[in-house]
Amino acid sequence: MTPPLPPRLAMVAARVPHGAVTADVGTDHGLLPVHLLAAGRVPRAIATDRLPHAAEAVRRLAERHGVADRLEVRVGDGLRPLSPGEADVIVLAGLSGRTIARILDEGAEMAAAARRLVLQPMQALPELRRWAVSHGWTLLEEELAEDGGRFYAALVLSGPPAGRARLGDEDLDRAVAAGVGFPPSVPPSWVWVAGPLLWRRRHPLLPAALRARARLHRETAARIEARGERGAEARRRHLDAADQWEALAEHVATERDGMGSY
């Protein structure tokens, strides 16, 4: 039996693709790779985390899912436990942005080896985006799912990434941002909230996702209001960006409507 997957994590799996040696790491309760092994899309995998006991839970459920066989569990931090080249995909998922780069800095023989890298952030996701560009990483795809009424991406890379982009930030947002028709009218910089391949596909759940990022801003503008006239400023400028994020989004929608499904 193929343990079902929450919709991030079935994402997630999507995109490893059929045949890949697989690595996990930092696997946690391990659902995925033995997900991956049970419906027969990986033959073999790798799942690795920081802690023994999490590791011991992975190999009970790989056990009762009958694919103990062809799961390796192993325990160490970031990609250490890990031999360049021997996994063709490599998942990084439930982290924060900020951890996934640094893992990958730190192990970045291990990283540059693999076919492609899956990333999933719980936090951070401009930050990893811009990461990865700015470090010569190739953004194949991105994938956005709707998870508990809550919007997560997951980033496919390839590489070996040919080294730091030699743009400065400011220059690599207004020059991403340009590739993909992001705009003028908006800060450049957001193109990495938006998703730069997700805004130049137009993705369907996509104006979801940004109308989500207004609300955060309304509703920091409204806390602001309660403290009193302090932060008057600073309300003010949540509002304007909230009603940016709301125009962007109805421009996703509208355009939308006009090329009909694909």
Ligand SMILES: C[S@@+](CC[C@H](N)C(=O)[O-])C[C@H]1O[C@@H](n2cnc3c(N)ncnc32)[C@H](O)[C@@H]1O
Contents of the next structure:
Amino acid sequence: MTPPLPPRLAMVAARVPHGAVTADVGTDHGLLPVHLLAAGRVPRAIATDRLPHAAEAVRRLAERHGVADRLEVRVGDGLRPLSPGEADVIVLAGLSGRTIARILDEGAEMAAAARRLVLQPMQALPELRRWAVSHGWTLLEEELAEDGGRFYAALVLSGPPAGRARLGDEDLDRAVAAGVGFPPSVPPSWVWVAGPLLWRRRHPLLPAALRARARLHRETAARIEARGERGAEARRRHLDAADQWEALAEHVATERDGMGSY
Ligand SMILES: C[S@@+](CC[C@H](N)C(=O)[O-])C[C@H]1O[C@@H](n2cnc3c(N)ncnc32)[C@H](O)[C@@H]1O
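For comparison with the form predicted alone, please write out the form predicted in complex with this ligand.
Now the complete complex, all chains and molecules, led by this one.
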């Protein structure tokens, strides 16, 4: 029996190529590797977590689903429990983008030896996108999933990384924004918030995801207002940002309408 996955992890699982030995770093419950093994998608998997009690739970889950002989469970920080080249694919899901970038920086040799990284950050997504591109990883694919009104993104990076970008942050932002046709009226750094490939593809969930971002800005503005007059300028900035994200959402929705169904 294959354990079901929430939409966020189903999106990640779908980005693991058939037959790829996969390491799931920060596995916690271990649902992802057990699912991949039980579905016959991967021949072998390694599940790691820095917490020993997580490892115990993963072992029990693997036994329940009859895949314990093909799943190695290891305890340790970041990529340290792995040896270079033993995993074709490294997955880091459910952690913050900053933690993911730190783990990949600290285990740069291990990360570079994988064919593909599948990353699913819960926060600091723009920072992780910029980190990936500025460190020379190829951003192969971006995907979005929705669950209960919340949007989750996955990034697929292919290696090995080409080395640090020669451009500084602002020049890199401008180059990437221009490269994917991001409107010049919007700050170029926002391309990392929208997602360069999601934007270029006019992803079907992107308008709703951008509207959700606009709503967050409006909610922050309302909280500032409730606290009193002192934050008037910050409130204005959030309301302006909300207007701009809504305009971008409309832009994508309108262009999608014009694309027809292909
Ligand atoms: C919120 S859970 C995500 C579990 C699963 N990957 C998912 O997406 O549902 C985060 C897990 O990452 C582990 N973790 C956090 N930092 C880590 C690190 N530096 N190295 C290994 N595991 C880490 C935590 O112990 C926790 O079990």
